[in-house]
Every structure is written in C-alpha cells, then in structure tokens.
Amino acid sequence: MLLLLWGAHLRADNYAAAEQSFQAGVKAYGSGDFSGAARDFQESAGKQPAAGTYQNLGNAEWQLGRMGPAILAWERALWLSPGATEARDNLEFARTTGQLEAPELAWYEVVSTWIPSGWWAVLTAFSLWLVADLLALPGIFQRRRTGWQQSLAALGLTLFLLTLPAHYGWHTRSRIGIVLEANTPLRLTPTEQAQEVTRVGAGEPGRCERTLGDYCYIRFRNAAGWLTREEFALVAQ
C-alpha cells in the first residue's frame, strides 16, 4: 500500500514539474525566446511525454531553423496521438519545404497508426476476455450457447485477430527514426574514421536495423550505413 502511495506521489510530482516547465516554455515562446522554449518543452516532455508538448517543441525547433529536431518532435506527437492534426500538417509542410520523404510504412504499420499503441493493448485484452467468457460461461453454468453469444464471440475473435498485425506494426515502427543534423556522414563501418557511404540531410527518415555500442545501422530509401545515437534519434522513446 505504501509503495502504491509513493508511486502516485511520484507521478504527481512529475506531472507538476512537467506542467511548470511547459508553462515556462509557453511564456518563453511568446516572448520570442525560442531557444529557451525548446529547452523548457524538452524538459517537460522528459518528465511527462505528451503530444501537445512535442507539438510545441517542434514549433520552437522550427523557429530556430533546426529541421531535424522539429520533425522528430512532431513525429513523436503523432506517435502519442495519431489524431494530432496540427503536428501532421506541420510535418507535411516541413517535408514539402525540405523536399523530404515521409517514412515508408507497410500495411500492418499503417493499421498500427489508427489509434494510440496503448489502445491496441486494451482492445487485445478486451476481445480475448470477451471470447473466452462467451465460450466458457455457458458450459460452466450448463446452458446452451445462444445465437447472439456465438455472433458476439465471432466478433470478438475478429477484433482480436485484427490487433495482432497492429501490434507487430507498432513494434516495427518503433525502429523508425530521424536524422537530426544536415549533411550528416553515413559511415561504412561503426567507427569514427570509417569511409563515408554518402551524406544524409536533417529530417531524413530511416530504420535502425541493429546497434553496436553508440552506433546504429540505418537503412534509408537509397542507402544504408552507420550513424551515432547523437546523429539519429528514434521516434519511439
């Protein structure tokens, strides 16, 4: 009981600190201090990740001319809230301006973007519980299954099966990230003195296929190579 109370108290403290940083960021942004606003919004998101905080962080980074961090922040806003239309509009504008491509998504990854990832977990648990109850309870109470029970069980099973590719899509999407700085060298090997394969621009999306120390092997549309964790950040934290 004491542990639960301590956990609730800690969450409340984090929320209060995040809200304080958020309000400081709003004030700094309103006064034109975009660097201070970005710092405050980043601090708030670190304590209490929220779509609105990342949306404002992206706006501040964009005002600073930092396309990579801005696109990353707006992508994180969409990760938390797929219905964040302002973040989606900002991403479209930024990519059109920078002549950048959006990440390529497989069909199951597209499905996973329909609702927040946590909702898929709730739907999986609910549909599985529904099917199990509708199939097991009539036998336990020694009653015949009615037509509506069988229909509802079939609906629950369909919903459960739909959540499986969404979970897989959520997992594979979690490897998508964004290049943070312009003209970043893509290395042939995970070493500082490695030969350059090519250079990639800020805001370019890629997939981290494997990691080695501080390096990630990133696959882009037309190239693949190694970047450091400071040069490439995953959208999913």
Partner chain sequence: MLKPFNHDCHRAALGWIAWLCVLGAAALRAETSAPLPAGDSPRDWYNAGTAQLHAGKLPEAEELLQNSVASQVAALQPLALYNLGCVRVAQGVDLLKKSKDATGRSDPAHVATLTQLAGEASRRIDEAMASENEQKMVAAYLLGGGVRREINAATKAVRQALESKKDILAKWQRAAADFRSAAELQAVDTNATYNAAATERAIAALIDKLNQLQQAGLKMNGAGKQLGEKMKQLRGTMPMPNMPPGVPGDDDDQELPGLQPGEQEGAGKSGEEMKISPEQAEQLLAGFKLSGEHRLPLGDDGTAKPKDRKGKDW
Contents of the next structure:
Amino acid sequence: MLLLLWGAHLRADNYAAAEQSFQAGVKAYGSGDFSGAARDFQESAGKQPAAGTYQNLGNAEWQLGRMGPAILAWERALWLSPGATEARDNLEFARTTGQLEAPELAWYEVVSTWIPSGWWAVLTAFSLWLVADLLALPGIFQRRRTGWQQSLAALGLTLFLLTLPAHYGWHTRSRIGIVLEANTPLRLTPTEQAQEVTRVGAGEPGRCERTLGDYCYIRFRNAAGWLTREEFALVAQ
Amino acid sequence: MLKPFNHDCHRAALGWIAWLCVLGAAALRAETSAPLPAGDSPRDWYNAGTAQLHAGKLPEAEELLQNSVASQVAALQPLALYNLGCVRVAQGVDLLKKSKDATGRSDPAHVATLTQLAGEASRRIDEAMASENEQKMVAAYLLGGGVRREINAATKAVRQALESKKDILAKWQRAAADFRSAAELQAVDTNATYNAAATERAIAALIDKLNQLQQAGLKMNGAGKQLGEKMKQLRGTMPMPNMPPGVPGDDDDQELPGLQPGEQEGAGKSGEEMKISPEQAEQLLAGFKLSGEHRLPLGDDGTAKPKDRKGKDW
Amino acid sequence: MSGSWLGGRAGSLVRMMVVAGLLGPVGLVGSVRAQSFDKMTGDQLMSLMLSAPRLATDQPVDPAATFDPPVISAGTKAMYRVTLHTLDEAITRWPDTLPAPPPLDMVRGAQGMMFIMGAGKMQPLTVVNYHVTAATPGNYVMPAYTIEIYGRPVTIPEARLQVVAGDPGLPPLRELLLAPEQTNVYVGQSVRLRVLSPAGPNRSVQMLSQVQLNGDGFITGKGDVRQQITMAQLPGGGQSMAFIYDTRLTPFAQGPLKISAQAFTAGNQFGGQIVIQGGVTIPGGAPQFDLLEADPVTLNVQPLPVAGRLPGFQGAVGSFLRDTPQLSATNVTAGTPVKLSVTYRGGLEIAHLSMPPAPDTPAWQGFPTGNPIFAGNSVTFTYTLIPQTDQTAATPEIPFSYFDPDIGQYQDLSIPAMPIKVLPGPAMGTNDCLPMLPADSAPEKVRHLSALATTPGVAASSLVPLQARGWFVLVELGPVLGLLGLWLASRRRQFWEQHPDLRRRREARRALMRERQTLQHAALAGDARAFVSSGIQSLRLACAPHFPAEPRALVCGDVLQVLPPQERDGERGQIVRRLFQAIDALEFADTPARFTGLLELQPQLDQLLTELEARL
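Following the display of the form predicted alone, present the structure of the form predicted together with the partner chain.
Starting with the chain above, the whole complex follows.
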C-alpha cells in the first residue's frame, strides 16, 4: 500500500512537472521560439507522454523544418489517442507536402487503431477473467452453474476472441517507426562501414524486423536495410 | 604512420592479397562443398560466388556475393563480406593494370618537364616580343604552339589517369569497408582486420599519388595557360600576313569553352521584337506546332489539295 | 526574323551545327533551337560542339569588293558586294555611309555569312551587299575605306563600276525572285512561298545555300522545305528553268507583312535533297559564293474573325476533312476502355493540327492515346474512352472546328457521338448505391498545420503498450492466483470434512501449544495457582482427542487412562493426581488451598505433555 501511495505521489509530481513544461512550450511556440517549444514539449512528453503534447511537439518540429521528428511526434499522438483528428490531419498534410506515404496497415492493425491500446488490454483481461470466473467459481463453491452464468461466459469468450486480432495488430504496429533525418543511408549490413543500399528520406515509415546491437533491420516499402537507433525511432518507444 | 609509397610494391602486395583471398576462398569452398551446389539459397550464392572468385570471374563473383550479403543471413554475412572485399581488391588491381599509360604522358616526371618547357617557351616569347624581330617571333610562336599542344595531350592523359585512379580508389575503399564490416560482424576474424589495414595502406598511397599527379597537372595547366596568354599577346603584336597558318594549340585547349566573365550574348543583326495580341499568341501557340517530322513530299505528285484554292497557279 | 532569333551565342551554336551538317538547311531556326536544346543533355551538346570542325579564325581576312555586274547601263541596278573571310560577329565597326562617288546611289542591302570547308577547317565568309544605281554614264571608282574587325583596322580595297549609255552586252544582275502563293491571308494561315533563282546563260543553274527569309511577324517550318530545279513560271511573266526553294510560312501578326529573301550561290554544291526536272547546266569547278537578294513582297494579313467562332476551335486554319471515326469495340462493359480513332485530312497545314481535348463527362472518362500519327496529308488521333456507367448509348461528341480562309468562315468538324452498347460492369453496384452527398457534408480539408493543443490530452505512463509492460503481466497473474487459492481452500475444506479426528487432533495440538506457553509463563512468574490451572487444562487438551470428548469434561481418571498402564501408578500418575487434587482443593475446599511444591513439578509435567502431544 505504501508503495502504491509512493508511486501515486511520484506520478502526481511528474504530472505537475509535465504540465509546467507543456505550458512553457505553448508559450514559447506562441512567441515564435520553436526550438525552445520543441525542447519543452519533449521534456513534457518525457515525463508524461500525452497526445496533445506530442501533437504540439510535432508542430514545433515541423516549424523547425524537421520533418522526421514531426511525423514521429504526430504518429505518437495518434498512438496514444487514435481519435486525435488534428494529429491525423497534420500527418496527412505533412505527407502530402513531403510526398511521403503512410505506413501500410493490415486489417488487424486497422482494427487495433479503433481504441487506445490500454483499452484493448483491459477489455481482453476483463473478458478473459469473466469467463474464467464464471466457469470456475460455481465449481469451487459447489454451486450449480445457472443459465445466465453460462450465457455471460459465452459472451465474454466471444469478446475475448474478438480482441485477439487487435492485440496482434498492436504488437505488429509497435514495430513501426519513422526515419528521423533526410538522406539517411540504408546499410546493407549492420556495420559502421556498411555498403549503402539506398538513401531514405526523413519521415519515411518502416518496420523494424529485428535488431542487432545498435542496429535495426528496417523494411521499407521498396527497400530493406539496417539503420541505427539514432536514425530510426519506433513510434511505441 | 604510413611508409613512403612505393606504388609497385603496394600493387604487388595488393595482388598478393587478392591471390591469397582466391586461394583461401578455394580452400574454403573445398572444405564446405566439393561440388558446386545448384540452387538459389544464400548459401548457394556464397559458394557460387566463391567459386567464381577462384575462377577469376570477378563481376560474377561480386554479384553472387553481394546477393549473399543482401540475403541477411547472419552466419553468412561476414564470410561473404570478406570474399566481397577480396573481389573488389582484385577488381582494383585489374583496373590498375588497365590504366597504365603506355605513352607515359601522365607520368609526373613528364608533366614536370612540360611545365619547365612551358616556362622556357614563355621566356622565349618575351624575348622575341622585346626584340621585335619577326623571325624570332614566329619561331617563339611555333615553339609555344608545340609545347601547348603537348601540354594539352598531357593534360588529357593526366585527366584520364586521375579518372581511372578514382575508380580504383572507389573499389578499394569499398573493399576496405567490406573487410572492416566483416571484422565488425565477426570480431575474431583477424584476417579481415589485417586485409582491411593493408587495403587502407594501399588507399593512402594511392591518394598520395593522386594528389601528386593532380598538383603536377595543375602546375602544368597553369604554365600552359600562361603560355597561351603570352602567345595571344604575341599574336596581337605580329602583323596579320606573317601569322603562321594553322598554328597548333590555339583552339584545342583541354578546358571546355564557356562564357567568360563580362561576355554577353550579342544582339541580333536584323529584325525587331514584335508585339502581338494575346489572342494572336493563343492562336499561334495552339494552332502551330513546331514539328520537324513532317516533310513536304518530293515532287508535285504527292501534293494533295483538299479543295480548289484561289491564288496563283504554280 | 531569322536574324533576331539567330543572334548571339545560341545563334552561333546553331549555325555551327548547321554548317557541320548536323541540322537541315536553315529554315525555322526557332524550332531548331527549341527542339535541339530540349532533347540534348549538356554533355551531348558539349560533345557536339567539340566534334564540329574547327573554325579557321586566324586566317587572313582577305577583304574584297566588287561590282556585280562591273558594267551596267545607266539607270539599271548593280550590286556592290564586299567579301570578308571572317565571322560577321567579328565586324566591330562598319561605316554608316560609304565614300561612294556622288553619281552613285548606294543603299544598304543584305548581309550574310556562310562557312566554306577547306583544309579540315571551316572558313567563315561574310558578304555585305549594297544596291547601286547610277543615272549618268561614266567610270566610277569606289575608293578604299577602313572598317574594324575585332577592333583592328582592315582596309576594303577600291572597286570600279562602268556605267554606259547603251546595252553593256553583259548578263544582267543576278537576283532572286520571291513569289507567295497568296498575298491576302489570315493570321495563322499557312502560305506557300517560293524563292526562285532563274537560270543564266546556257540554262546554267546554280544551287542556293543559306536561303533565308527576312522580315517580322511570321514563322516558317524547317521541315516544310523542298528544293527542285525545273521549269517555272516567273513572277514577272514568262517561263524559265530555275532553282526553286519552296517553303511555307505562317503569319502571326496582322497587317502588311514585308518579306524579303537572301541566299548564297553555291555552284554545284548540293545542300539536302533536290529534284531536277528538265535539261539544265550545272556549272563545274569551285563555286562562287555570292550573296543574292530578292525584292521584298508584301502580304496583307487579316485577323481571324471573332464572329461565328465555333466550339472546339484551337487555332486550326486551313481546309480539312474528317474520316468516319472508328471504335475498337461497340459492345463493352462499364469501366472497360475502348479506343476511338479519327483521321483528319488536309493540305500541308495538317501538320499543324492540334488534337482536340479528350472528353471528360460524368458518363465518360477519356484521354489521348499516344501521339498523333501523321501520314502524308493526314493525321490520326486516338482516344481511350472509359464508360463510367451503363446508362449511356453513345460516345461523347468531341467538338472541333477550324477556320477556312477560302470562304472566310469557321467550319465544324467535330467528332460525332458513336453508338455503343455498355453493359453493367462489376463496379456498377457501388455507383448505383452511393447516395449523393450534400455540398456541405464533405468540406475540403484545410491544408495547413493544426493549432496547438491547449491541454496535454490523453496521457499514458509510457508509449509501450499496456499488454507489453511487465507489471501488467504480473497483475494478470492475480486472478490466476486467486482462483487457485479458492480451489485449494475448497479442497482443504472437503478434506477436513472427511477426516474429523484429524481435525480434532490438529485443533488439540494448536490449543495445547498455546496452553503450554501459558504454563511456561506461570512457572516463570511463580504463580502456582495459574500453573496448576494451566497444567490441568494442557493435560485435558492433550487427552481429549483420544476419547473423543470435550476437554473440560475430562477428570483425573480420564487422564490417567490415557497414560500407559505401568505409568498410571508411577511418578507421572502421581503428578497428574497432585495437580487434580490441587485444583479440586481450590475449587471445592472450604479453606484456601496451598500449592507448595507444585511448581517444582514443571520439568516432569513438560516432559509428560511432550509425550502426550506426540501421541496426538
């Protein structure tokens, strides 16, 4: 209990500090200090990741001409809040402007974007344990299973099964990332002096298929190769 | 600290590296798979590429090994990168052999001689102009022309030599990086580290030679330009009838022609800009297509008249 | 016109290419420049320049001046011709008026330049013409004068002209003749123009080179040129063998259009393809490059009328016919492309015909297929049309019209609608089902950045998905453990229910353990009464499960019964008896009980209790 209270206290402190940085970022942005605003929003997001903070961070990065970090920030805003229309519009605007394509999502990934990931987790856990309890508890307490219990269990099981593709979608989507800098060389091998496969532009989406040391093997729409973690950032990271 | 460059020695050393690589690859191939497997797995590509390297078919070996590296099989990548480095070193050595200048015009000693000759010719032109002796002028002009022509030829040879050496440099730089990558992926591979170091030494020596050649070439070119200026002055001094016809070196400089500062396009000789109405311009642009593909038929037979026309009867 | 388009460095480059034989004869220079520069890369252009023969720029200028012909009759015209072996750009100063003797009337004529191949180099040749007339006979000397070439003075030598009263007995001045097909034309109308060089004595005909039309407000087509030597009707009347240079020009400015021509004689040097009909003499030997001129002619150019303009007019002027359009299929499904080809026929102006724009209607989507195909005097346009619905029975009409200068009216030559059967395609269902959206339901998205969010909004402790965090997995173990615990408790309960003796012994052990602690405390405190009470209770607890019975109901005999028979009367039996006697005395005697010596029994009692506990 004490631990919980201590954790809640720390979290409240973090929230207050994040809020303070957020407001400082808004002020800096308003005064045209986009660099300072980006720094403040970054600090706020580090303490308390929030959709609005990432949206503002994206705006500030965009104003600084940094397309990769801007798109990453907006993607993170959408990751936290799939219904954030402003972040979605900004992404569309940026991709239209930069002639970039959005990541290609499979159907189960699209399903996973319907509600935030935490909700899916809660829904799955709730439905799973509802089913388990309804099936196990009457036996434990030596009671007969009633009709409504069995119906509720069937409903919970259906709900649980329906949430599984969304979970898989979240898992695969968590491997999507964004190239941060323009003209980033895509390496053939995970080495410092690797041969260049091609160069990728800032904001290009890719999927990290595997990692080796500081390198990720990224698959883009038309190419695949190795990038360092400084060159490619996962959205869910 | 690099040792002073002896190009032949390094070439020989690189040749040895390439040869040892071939032998090593052959031995490895003999160990791993006696008959060359037929297939398209990364392992097959690696084996086939190694066999091609052994057979001296470098482009094929490069392609196969490159495919093997690109297949991203972690176990194969360091091996394929090592052999790829060997292939590229050997390709560089081949290029080096082919780029040898048989005429010796790109030789630094020859370039230095020409630089001195250009200075001598400039001096003679100065003397001739000072003496105002027409025969001296003609002789100095002819000498200058000959030197300039030779300088132009040497400049061309130096440029070709620089270009070819840049290709070699690119190959070896890639090879060194391949060796380094192989060593990075397989830290215990001391052979790759050794080869990388040897290739980097050769690269450093080649860069030294490139710089030396470039400097000598620039110096010669500068002397040639100075000589050209002197010749131009001399030509302005000489009476037109005494100008030697077809004097060489006047218009075949190796520098590409272009607009000089202050030079402008001349105005047209005849005709003035006309003002036309927007409507006329629209009709003109829409109705008249510039086309060189539709020639008139030869002879009158092919000329079709859709309707009787008024006007002259041709 | 040509001069202005050819001027400067680009003009020199084009000229160099022309002379090098890489381009055709000079015609539409504008088109040469546009097409060549657009299609060539810088490297190719540079290669082309470098591969051209070298210019002989250091050769002597070798100035010459002559009168052509040297003897004329009074009142007729001669040509004063200055020839210089240099580039025309090289002439940096030329006198405005020449120092001609007073009786000679000199008017500046054409100026031209050409290149002559010789000794592996191209030698430039520049010629400047003056028209000379003299009213009175006499011998006239045109004195030497000075011009500047590259800023250096060059002296033009003197020349002599003899003017006689009668027939001089020499051939007259060689001139070009210029004959347009029509003199009243419309803007944009293509007009045929003929430059003639009539045969001289003995039907001698020289080739012409560098034919150039001078004037403003028209353009010519490079490809629309043909050359021939044949019998021709001369503009001034009569017939003669002549070199004929036919071209077409298109005026683009209204009003009077003055056109003149100039060309170099080229002897027997053929430039391009040429058709020779009839007997002529072509002079041999080295050619004499003289610059000839034609007197200007004037075209009256009228603007196209605004009234009566029809839809689909794109500037086509001429006379055209249209073949029946052809459809690649007459039975298609919606969404399937069908090709529509239509051929227009006409005169040479067909080459300038633009393709009518493809239709784009709700029912049909169309776009041009490939480039127009020109064949002789016809051009074929091909469209790809895609029916968007099966509710159509014909292709859309494609409007096209042209202006016919012969009748002075616009004519309609639109591509008519072609009957076609469109069957429903796979995509038709959606078309039918989709309702039309109200205008304000789908506003166009504003293409700019959104405003800043005023609050942080939806927050999380981390971007890592909840299900991927360690604590979430641990939390998920809670229900598992809970269920497991419930199950184990249930099992245990069932077990005790099935084994009551075991439960009694277990409970007795627990109670005995607690009571023995009380016993210890009493012994340590020296409280004999509590010691006795707790000792009795411990003995009862240890013996009760053996009967089974309630511990408080046991008496001394019951406890002794639990002891082994040999110990009932022994030391342990005595301890039990003494304790029960003491408690009986305490509870039932009238005088206060005395517990002296009982506390010393603690070690033996402990041992006894341990043994009894072990039997539970």
